[in-house]
Amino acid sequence: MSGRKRFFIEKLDYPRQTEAILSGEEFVHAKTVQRVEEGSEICLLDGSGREYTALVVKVDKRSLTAHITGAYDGEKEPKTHVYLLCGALKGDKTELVVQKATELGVSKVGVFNSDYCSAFMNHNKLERLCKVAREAAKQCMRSRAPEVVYFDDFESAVKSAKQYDNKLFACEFADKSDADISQISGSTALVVGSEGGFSESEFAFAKSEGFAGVTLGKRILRAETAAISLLSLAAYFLGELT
C-alpha cells in the first residue's frame, strides 16, 4: 500500500460513493509530476484519517476519475494532539517549520504576529503553508495534514490553546524551566517566538493563561531550530517517537 502515489481529495462517502474525481492542484501534480495514467493504482486521502485505495479509470485534461477499491484506517497519525504556535518567520523559514512539524506529528500549527516579529503574513502565504503541510503529510505517509491557521495578534494565539492539558512556552530569557517536559502526557500546546523573541509582557500574559516557561539550554537557538527542537522533545516524551 505504501508504494501507491498519495493525493488529497474532498471528503468521501465510501462505500456509498465508489468513484472519486481528482482535480485542481492535486490533479496537476498527479498528471505532470507523478505521471499517473489510466490503470494506475493510487491512494486517496480525505482528511478523515481513512485512506482509500483506488484505480484510475479515466484521465481528462483537467481531472481524473478513480474507482475506489477499498478503505482502511491510516496507521501513521499521532495518538496525542500537539499544537505548535510559532511566530511568523522571515523568508521561507515558516515553511520549514510547518514541514518538519508535520513530519513530527503535529496536529495543528498556529502562526502569529508578536511585538518583535518583523515578518508578515497574507492570504497567499497562508495558502502556501497549507500546501506545504499537505505535501509533507503525503511524504511521511500521514493520513491527515495538520490545520494551519494565522493570528494577527499574540494574545489571540495564546488564548486558542486554552483547552490543552500541557502548555509550554519557550522563553530565551527564562533562568530555568517551570515545567518538566519529560513528565508531560495528554494534549500539548507549544509556543515558540519569531527571530526577535518575546517581550516581558508577552511572557507574563502567556503565564497568566496557564503556560509554563521552558528553556532549551544555555545557547541561543535560531527560531526555526527552537521550534523543531521543542516539538521533537515533546513528541518523544509523549511517546510519538518510540
Ligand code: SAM
Contents of the next structure:
Amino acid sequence: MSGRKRFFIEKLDYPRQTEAILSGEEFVHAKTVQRVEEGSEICLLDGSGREYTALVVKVDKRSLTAHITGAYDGEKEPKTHVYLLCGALKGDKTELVVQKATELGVSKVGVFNSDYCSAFMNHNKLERLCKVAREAAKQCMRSRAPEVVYFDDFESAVKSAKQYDNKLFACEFADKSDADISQISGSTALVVGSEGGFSESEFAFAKSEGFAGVTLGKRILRAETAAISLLSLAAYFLGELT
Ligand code: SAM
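Same protein, different condition: the form predicted on its own was shown, now please give the form predicted together with the named molecule.
Now the complete complex, all chains and molecules, led by this one.
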C-alpha cells in the first residue's frame, strides 16, 4: 500500500458507500502536486483509522471522484494515547513541534498561552497547525492526523488532561524528577513550556491537577528540543518506538 498517494477525506461509510469525492485543499494537492489522474490508484484516509484503496475514475476542475476498492485497518497508529501540551512558540516553531509530535505518534496536541508566552495564536495559525499535522500524518503513513487544539489560558490546558494515566510536566527549574518516566504505561499527557518558560504558580497549579514535574537535565533546552526529547522518551518507554 505504501506506493499509493494518500489523501484525507471526510468520514466514509464503506461498504455502503463505494464512491468518494475529494475536493478542497486535498484535491488541489492531489491534482497539482501529486499529479493524480484518471486511472491512478490512491489511498483515502477518513480519520477513523481505516484506510481505503480507491481508483480515480474522474478528475474535474474542483474535485475528483474515486471508486473505493477495499478497506483495511491502518497498521501504523500507536497503541497508546499520548497528548502533548506545548506553549505557543514564536515563528514556525510550533509547526515544527506539531510535525515531529505527529511523527512520534501523538494522538492530540494542545497549544496554550501562558504567563511568559509571547507568541500569539489566531484561527489561521491553528488551521495551519492542523494542516501540518495532516501532512505529517500522511508522510509517515499514519491513518489518523492528531487533533490540534488551542487554549487561551494555561489552566484550561492543564485541566484538559484530566483523564490521562500519566501526567508529566517538563519543569526547567526542577532539580529532580517527581516521576520515573521509564516506568510509565497507559495514556500519557506531557506539558512543555514556551520560550519564556513557566512561572512557579503555573507549576504549582499543574501539580495540584496531578502532574509530576520532570527534569530533562541540567541544561536549559529550547522549547522545541524539550518537547521532542520528552515525547521521544515517553514514546520509547511506552513501547512505541520498537
Ligand atoms: N525561559 C526559561 C529559562 O530561562 O529558564 C527557559 C524555558 S525553556 C526554553 C522552554 C521549556 O522547555 C520549559 O518551560 C520546559 O518545559 C522545557 N525545558 C527546557 N529545559 C528543560 C530542562 N532542563 N528540564 C525540564 N524542562 C525543560
